[in-house]
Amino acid sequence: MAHSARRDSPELPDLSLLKRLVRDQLIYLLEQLPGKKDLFIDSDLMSPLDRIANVSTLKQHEVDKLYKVEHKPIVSISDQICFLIRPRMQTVKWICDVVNADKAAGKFRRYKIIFTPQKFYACEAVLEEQGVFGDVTTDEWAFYLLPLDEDIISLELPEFFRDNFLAGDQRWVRTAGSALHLLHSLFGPFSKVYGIGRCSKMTYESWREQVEQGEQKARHAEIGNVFLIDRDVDFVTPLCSQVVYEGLVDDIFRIKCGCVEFGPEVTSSDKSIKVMLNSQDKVFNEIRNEHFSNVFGFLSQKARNLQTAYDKRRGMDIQQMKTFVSEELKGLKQEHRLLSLHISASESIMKKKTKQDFQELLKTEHCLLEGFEIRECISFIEEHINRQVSMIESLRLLCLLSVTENGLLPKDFKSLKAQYLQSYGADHLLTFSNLRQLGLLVEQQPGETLTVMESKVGKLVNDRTAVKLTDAFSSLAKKSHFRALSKKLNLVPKSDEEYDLRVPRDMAYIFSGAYIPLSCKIIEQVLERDGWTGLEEVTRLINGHEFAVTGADPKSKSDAQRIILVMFLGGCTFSEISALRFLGKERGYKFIVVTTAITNSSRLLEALLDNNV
């Protein structure tokens, strides 16, 4: 059932380390402000705390009690108040706001902002505006990476994404540069750096930096080589349906900060569990990378596997029931417990996936990525849209048909964007004009059929003129080549042959075999060839910013040589992840993925929304 590993893969290097990092330097942050105190935690790092330090640790502290922010006057009575924050200016202000307002009522207290990941200027700039500049104390919690697993790390910075590449606001670059640099400290040095994309340029750049002013120790590596990938280089996979069972689950009950919550359609009681999700959990790693049909297969093998390790108890004697007690009997319960839960998950994905007519949307997908029957395809996504289905899952389609097509002729991009504003509302004029500046949603411009001419007119004149011919094409729209790219790295398998999910073959058993994804092909690509010789042409169609940089010692023959971290810049799915580890059984890697943040479709899409005129 799981994919056969190559008997010599590495190990991985121990990532809890960074946790216990993070963790001592939160206690002596907190130790700086002595006596009780109460804490009060911005919302999006209550979960990414508690994987960190839980209530019971911050007590030992001397943290009273926790609030959450939540930008309203203090109930506090404690007179010292210390924020666990964000850089946001929003928040800043409301901080303001509570200490002048406490100078206004007469009352003295200790105030601590604590900045997480780092502060910035603009925030320094609100405390001094607003007059509290010399009321409070600032600090910086260097809080850049949270393992969610051996495997996979998290910056937990969603907003990445839209003050990126949507907003051109640089300020969290220095922060993926410093991210990286830790790695680098832990365990590097790194021997190659590969990377594709203008944000992982200048993230690279700024780890230069820090590496240079800091000192250089000699040390035995762990990582050996790293790749720093743009999410804007690959927009195809993040907007295709995920198929892999830990992607379904984040689809449908959205995993957060490697937990997720089961409600009672699931637990089949009143109440929700919350569940950790990683390779601790015997049953979940088994399937976490599976095609979801062969999901139900493994958990009714493992649920007969488990009822006769119960029935060995039959004709014990007294010792050995002892023994069997104290040493399996816990175990047992606890597989039993998780096992029901992944049963009844599935059951759920089901009914859910059954009821939207999930077949059709597959085929359309594989329709649009395979470049056939496109009629048919804007047919069935106007019907999604007219019965109004889901307003992200339209959007969706509308993205995937844009991006796989190279934007859309202009009189179905009028047509599909009229009917979906008449569907979903004209306050969405915004979110398309966020989607046509990135590229997800545009209209095919006069003069852009010329692209169909680029690789012909390659042929007839030398590769110089040709770069400068598709620069100049290049230049009218940001856009699309999937079908080119498609066309190179042989992205869509050949649809004649039948595709065996069960003993999968390549990274397309992802999308049940009609897609490999463009990102995880790119990361192949380059590790077989070490380096992009010989993808010119694919990174000319990317508008590329690629670059590949020798480091400490790359003929070293050591297992970190084989333990690749590849850093996505703006978000990751639960899918790449699936495929890399495939693409790491096959060649006797190991992959580590750093992101920004877990994405899938809905979250890319909804960061984009600029529906609240």
Contents of the next structure:
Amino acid sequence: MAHSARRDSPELPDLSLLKRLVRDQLIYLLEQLPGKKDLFIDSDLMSPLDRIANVSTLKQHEVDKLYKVEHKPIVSISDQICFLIRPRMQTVKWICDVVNADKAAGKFRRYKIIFTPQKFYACEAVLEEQGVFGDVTTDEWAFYLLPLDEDIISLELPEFFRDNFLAGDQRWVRTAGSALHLLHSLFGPFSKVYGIGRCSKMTYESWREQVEQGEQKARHAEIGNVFLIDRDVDFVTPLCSQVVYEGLVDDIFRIKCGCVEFGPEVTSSDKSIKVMLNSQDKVFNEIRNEHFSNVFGFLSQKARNLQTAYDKRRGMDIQQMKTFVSEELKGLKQEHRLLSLHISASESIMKKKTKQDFQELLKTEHCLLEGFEIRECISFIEEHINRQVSMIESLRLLCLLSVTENGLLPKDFKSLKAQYLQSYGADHLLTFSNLRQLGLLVEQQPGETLTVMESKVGKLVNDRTAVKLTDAFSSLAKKSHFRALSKKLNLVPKSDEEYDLRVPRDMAYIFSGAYIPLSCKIIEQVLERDGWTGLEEVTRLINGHEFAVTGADPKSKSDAQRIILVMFLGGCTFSEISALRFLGKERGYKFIVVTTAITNSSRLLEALLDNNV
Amino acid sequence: MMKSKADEEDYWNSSKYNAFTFDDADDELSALKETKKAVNSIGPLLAEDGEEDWERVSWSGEPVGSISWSVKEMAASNQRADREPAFPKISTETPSLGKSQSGISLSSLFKGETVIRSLLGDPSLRLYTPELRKPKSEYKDLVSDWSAEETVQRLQQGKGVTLEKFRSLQDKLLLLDLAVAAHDGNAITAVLIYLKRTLCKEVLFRELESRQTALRHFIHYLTENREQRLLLELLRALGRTEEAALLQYKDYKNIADENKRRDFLKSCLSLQFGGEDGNHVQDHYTLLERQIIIEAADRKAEREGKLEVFQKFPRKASILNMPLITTLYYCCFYHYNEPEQPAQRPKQYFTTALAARAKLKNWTDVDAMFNSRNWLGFSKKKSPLSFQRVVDILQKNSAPTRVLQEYVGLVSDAELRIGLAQKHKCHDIVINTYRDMKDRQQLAEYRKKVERGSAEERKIDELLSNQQIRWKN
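The form predicted together with its partner chain is what I need now, so please give it after the form predicted alone.
Once more the chain from above appears, this time first in line as the rest of the complex follows.
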């Protein structure tokens, strides 16, 4: 990026400590079951596990064979079986089937279930119901946090979003609280905690209780401040197309656990390769936060530099050549490979995006964000649906329309829903029902037009009745008074100003200068004001549950006070991370993002389809 | 977005967002290709031992030694074993005990057991009980007389509890309310499981009605535990009939046989859906009913090989359970000229039919779709869809330039027309449009893009030297 980091930017704490801790714990757990054993792993735990241990670690602790949990009869012949799973009832039921089948066959083995990050009572109830309680031992592996990079930590719990926000099940609140507690005991004590959202509040409470119950050793804080934020505070941002390199790579190739698989179209060979994408990759590290339009320029400049570096070897004598080979060549080669890889990836992104009218799509999104030419947007979406262009993409646009417009007019809602069902199948009735429940895609109720009125009135009259009135309405309308928020926080820069993406002036650059992500803007404002004072209107529009608490008195203005842990409950996008990195550079902070999972529009919406459960 | 088409170029070229358009792709892409070439050509040095610092990866791209890789290997080696009968039959063999007990170990409890077991000489005697490992204090915990507060706290910490002592309704509800107050979903569900076992449905449902958080947990628990019947009862008892209806409707997914599925959908029609959902389910039913008829007839026709279209374009899949628009596309593809045609042709129909006929490269049908005669009998091309979109659909179905040209020419906005014409190499349209716009500069510029000595070049030269045109520049 063009601007250099502030010199006094504080150092990030070493998060790899988290990996070492969970690795040791896993080894301990495996040793609780001495002797050779086969290990069954939940498929969604495989990548996270890969980040902290490898096969030889497992083999060293007498794991014989590894299998994926597939909800089918097993073929293992080992007399000890260990299951490493997420606490899900259906998986436990399958294990009960395995045990009962063994019993019926007169086969005796030892079984152990290791639940991660914790066990649930409901899972143990299944063991009891199925008559295998006691035949199976259980344990917990407190694998709460996986550092994906030096400033990103993931709980790797994508189901957090659906369970908490759609089903209203608070089973993960304690988990989030424990994760925070772990960070607090390793890198705390925290001096300030800010937050917004119901789940954030509950997480804070859970964390606080755990701190009270545990003993706190006095130590030197490495992380000073914490910000908790619920995903449903801002649905607009994750519904937008990502145009920053890392986000774009995630939208197109899907980054899984910090690793991406580039297919033959990128590798230009017949095989795919998996690449870790993090700050260790020097080329990636320089372009990850860049708007895609800058990436080409950067890559070609890089290529030229590389050429120059290689050219140096011409005219070298033997001694010089020797030094060159031993000192520089390896680095250059590494860079060369990475460079070719990212060039090919960019090329592939360009091809894909030009094919699907990406430009028109972006234009529609920008219009929706601006509240401009809504009719045209609707007919664009309609056409998208009629032509059966990607089911998720159509849904995304519909939700973006609803969230920014505070619901669809009844006539539009009826017609778009009918067309959607005709194009993508009637079973999406269930999807629509989920989206309505979550407030992502709703029909404007006749009463709701009042909320617009009422928000104007609210500015004029500021007495208690107005507040009461507001509460009544906001519970009805639930979320998003996006237009009012956007105005209040200046989320959409004036369109007559030039926006130079090469020299971004604010976080809007991550959306081509069209929109500052609401989530990050709130964080910025609260940090700047050291609390919520002056943001009353904003929190009211978001529907509250904000808090700011001071804990341990910060001894001095130490560096730790400028390290801010932002915890997204329900997932965050790479674009938001990029925006926070930008903010950090501008203000001399460093952000560490903790998220229940990395999300994007597709993941968010796929979680709400009704094809699982 | 018909109206704004004209502004589109403007938008991208003048607004703040212009810094980035994917339509500049051609230029960017070629620049990128250059860079790529440059990078690839750097130093033959690399070709030699290029593999060394890459991670070793297997054929599937998984790093060798990674857990995902190992699991896949295992799955592959087990493929044959996979086909063995579901759960293995009773074997008379006694399982051999794990022999190797070596290795570093923090706990030696199990070793002890093995010894005992071999001493007893009866491997089937499973002496180990996990509880043995628990410290004594934990044992005490289990029998202790915990208060409701303590019980909930222990649930939160994942420790063992006994709930049986909470027998009065009051005690049970106190427990539930405390769990809710603790915001711990695990504890809430734990109490609910106990209440479900020890309270009759009527009382449980009644009490849950005023406890929304607990209710949502209960609904989620029943959903995950697949207790459909109880869930339906609950929803009905709460008067949430619309949700109950959807839940019941959802069951159609578990019915594979199409006739049974159709009958099931029919039975759903009497359910109390909310809003328009009843109509949507009715449509779903009607659609499947039709699909069953079409599928039977077409399968027969295909087998008998009487219809040419089925041989030329074999069906890729059955039409059963496809969405309405897919079914429409299918019908426009295989049954276009059959007598039963819809009288009204909304935009949705038009779009789909156009795509289907274009896919078949039946340009006559395509052409006919746009024909309309005015009252004087002149034929004029009309479309409910913007011609830009039409071009797009045709081009995606690889229509020849000759066909494309006709529709590109019908795009009303000049700028847009030029853009499309350039993209699809319809030189005549570009040239004529510049001529009509009297834009000499652009025309001269375009001359560079056409082939040397071609008819197009000659045409441009003629125009440029034509004295009668009043060029604007």
